[in-house]
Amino acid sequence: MSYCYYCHQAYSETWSWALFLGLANFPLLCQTCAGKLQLIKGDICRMCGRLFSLFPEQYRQGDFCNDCIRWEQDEEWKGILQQNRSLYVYNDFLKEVIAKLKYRGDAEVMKAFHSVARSSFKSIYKNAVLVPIPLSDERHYERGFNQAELLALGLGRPVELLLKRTVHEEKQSKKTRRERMERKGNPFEVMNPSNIVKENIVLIDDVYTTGSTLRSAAKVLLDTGAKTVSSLTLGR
């Protein structure tokens, strides 16, 4: 008998969703909770990993969504982020999970995603340096942990804390889409620049929303000498 890392209800480990989620050896979510998650698989945007089936056909052009095409048409951001891949659709249930993690301090729930993240992303990050998106010092003190770092630590490879936030911003969840994309200045700086020269970097974060945070981090890493920058997130 095990206990679900989200709802804390007891459950048997011999249910079929475990195989579907890649958690067959030691599932950490009950069948009810796991069934509310939607894995991203199938036809996705080649750049950001967005699931095409979730929005009308006119919002894509070939293998790219319109959002990524707009990013690539901007000379400042063209070619900055090589690709993003995400585990799950950012649906209402995943929003609840991440809110419990970030705002109610339940850091243990991130462990429920480590196994499926390792199996899903192994080919992407196996030769890369893992760099979690940092919180500001104020936010880290308030929360007690960095959720992106918790996800990165479960991927089974060394994690490098190479980025620092130089600006304490209002929470992203309180900003509109336009406000996120019109961020002025770069809120990140690189710590120990010599550690990233000619390296392939994979940024780790909880959610890809507009892509502005990940692209800002990618830009400062490339400007400091990184070879390529991609990203992995829990939700998209």
The other form holds:
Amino acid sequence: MSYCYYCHQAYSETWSWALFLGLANFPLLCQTCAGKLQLIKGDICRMCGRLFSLFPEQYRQGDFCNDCIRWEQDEEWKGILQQNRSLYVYNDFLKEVIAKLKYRGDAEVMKAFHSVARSSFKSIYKNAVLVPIPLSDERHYERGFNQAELLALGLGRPVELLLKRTVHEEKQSKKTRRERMERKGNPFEVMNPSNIVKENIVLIDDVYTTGSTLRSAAKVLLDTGAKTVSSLTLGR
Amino acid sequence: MKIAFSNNTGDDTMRFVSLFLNNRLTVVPEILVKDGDVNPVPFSELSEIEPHPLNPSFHYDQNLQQILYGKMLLLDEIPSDLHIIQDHYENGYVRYNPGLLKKKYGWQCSRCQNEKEHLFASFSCFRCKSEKCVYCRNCIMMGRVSMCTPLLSWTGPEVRYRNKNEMAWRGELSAGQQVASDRFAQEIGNSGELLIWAVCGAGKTEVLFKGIEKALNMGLRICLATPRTDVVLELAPRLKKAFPKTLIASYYGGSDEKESPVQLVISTTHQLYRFKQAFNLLIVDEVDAFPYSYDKTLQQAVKNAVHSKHFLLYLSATPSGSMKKAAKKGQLPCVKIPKRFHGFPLPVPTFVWSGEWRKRLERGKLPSSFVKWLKSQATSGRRAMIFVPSVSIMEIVAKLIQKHVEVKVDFVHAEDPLRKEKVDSFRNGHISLLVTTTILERGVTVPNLDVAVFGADAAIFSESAFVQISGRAGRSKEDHNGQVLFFHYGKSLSMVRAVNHIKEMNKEAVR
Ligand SMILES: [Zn+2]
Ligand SMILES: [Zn+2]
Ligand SMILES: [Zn+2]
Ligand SMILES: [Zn+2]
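Switch from the form predicted on its own to the form predicted together with its partner chain and print that structure.
And the full complex, kicking off with our chain again.
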């Protein structure tokens, strides 16, 4: 018997057989829960991987969304992040799922996404070093684990904990977008700079929201010698 | 609990050591140990240690007493400093209990009593540094109970509440309510149990007031537990209004009630897990409803939550078979209120044949008898709730209804993030037709309301669900004759039983 990693409901045989045989690319959730997720597929922003069909035409220019164009026009941030790809639309249900994982501390929830993330992203990260976005010690203690690390560990590639967060998360989230784009003090630090020289790095995080966290992390990695930095997240 | 972070050393942990203090084996959190030569472990790996005897000359912290008394809390839920907590433990006022117990066949959660293997998981824990820190997923919504987290309880003197809890409610009771109210009030202070079997719309909340007032003034601690969040949200303001001087708190999934000293608690049955031997009076609302009647660990939680001397009051419009039997045999004392508050009988459901409704839905059509009713309903100026068997049917039906009528149609289900807003806008008349799954059947009162069940033959509808659904209609005196229609493709046993049940209650009411 298989149980849904989110709602604990036992789910039907046909559904779990499909999973077992690898016939379908499903998260390990019951049909009801899985049905509330929206896989990102089709026409997406080439840079940040968001689904174009979800917002009006005027927020898009060619293959890019306006947010990404703004990032790329900024001297400081231009070319820092190669690209981001995400698995699901960050809708109300995924928000609930991630809230249960992070704020209630239910680490097991992440396992629902390991196989689907692996099969969707394998081609993207096959020769790269996976680096999860770290939490501050305070947040890490509070939660007991780092959700980005849990996601990275399920991808079946070596994971390197190369980054350290020196500024507590809360202080960051209170800033406006402008402030974040102009930020001077980067919250991240590279712990073993010699390990990353000439490497292609893929950052792992739970969600891509404004893109500023991932870009800050990418910047310190590039400054210490990484060749390229891109990112993968569960939600976008 | 506050932990001072020694900036970026990374050695803040949640581990414990056991050592001899004044000749007693004592548990000490690692971060309070000054001696570097110890071997800290996750809490559950400590061997069982005798609690410390109560030191009567110790000056205990009243704030901590009021927060912790009658509860089982995680360290993270207690705002006091860890030093203060530890002092209370060493003086016998606080106890550290293991969060998880290792049993012969696996784990057991000390908070929710869960023993199901698939509801435990483990992770590499930053707190206790264990690669496999096991935790309980069943009660995770209240914060994680894991191998490394003790649950704290109060072992010092009991809290004394003030005894000035005058009731501000000045309403009148119906004859049936009066009988039940008197009986309940009489029992306050005794141990035992009582069932109040009241039809939907009998006004059972008012029946509780007198007994609650008496219990409060006797310094008893009271909990009103209900299976549904909606009911907590509806009852909390009413009780606060009725008892303006009493400390009242409400707990439901997602509420962020701070841990505070309260005498009257309104809680979902799930949140009862928080409490430990806390209540002298426990009122269980909708005692027949899922999940209380369903989940064994919840019954355990009820048992856990009451003080050794306690009174249990059950409320139900549709008691389960076993409860009815116990009442009949006299094993369970029971008072019935067969009449609604306004004295008019319960509306009896009418069955309406609607053919193979599933097939019609597949073809994007609604049954013609249903459409006919919809059209007359839309022009009547009244509101209607349309109950459907599942969320997926709900969305299809709501969409199809919109093609037939001009009035505002919406749908809502249990996990709808806009649930509260939608129910409110239905209450105040902005939505005329509300399509819903069974979850709203209890605790929602809307005037000028008719009720329909679409696909009443579906197995999900039980006798008691139907009685509750029917009980939504005709609740106000001015509109006691609300319509109840069951659209079906073949009568089910539950449908027939529900009608008999309602007729039976109506007969009793005339007697
Ligand atoms: Zn599920
Ligand atoms: Zn973009
Ligand atoms: Zn538990
Ligand atoms: Zn742990």
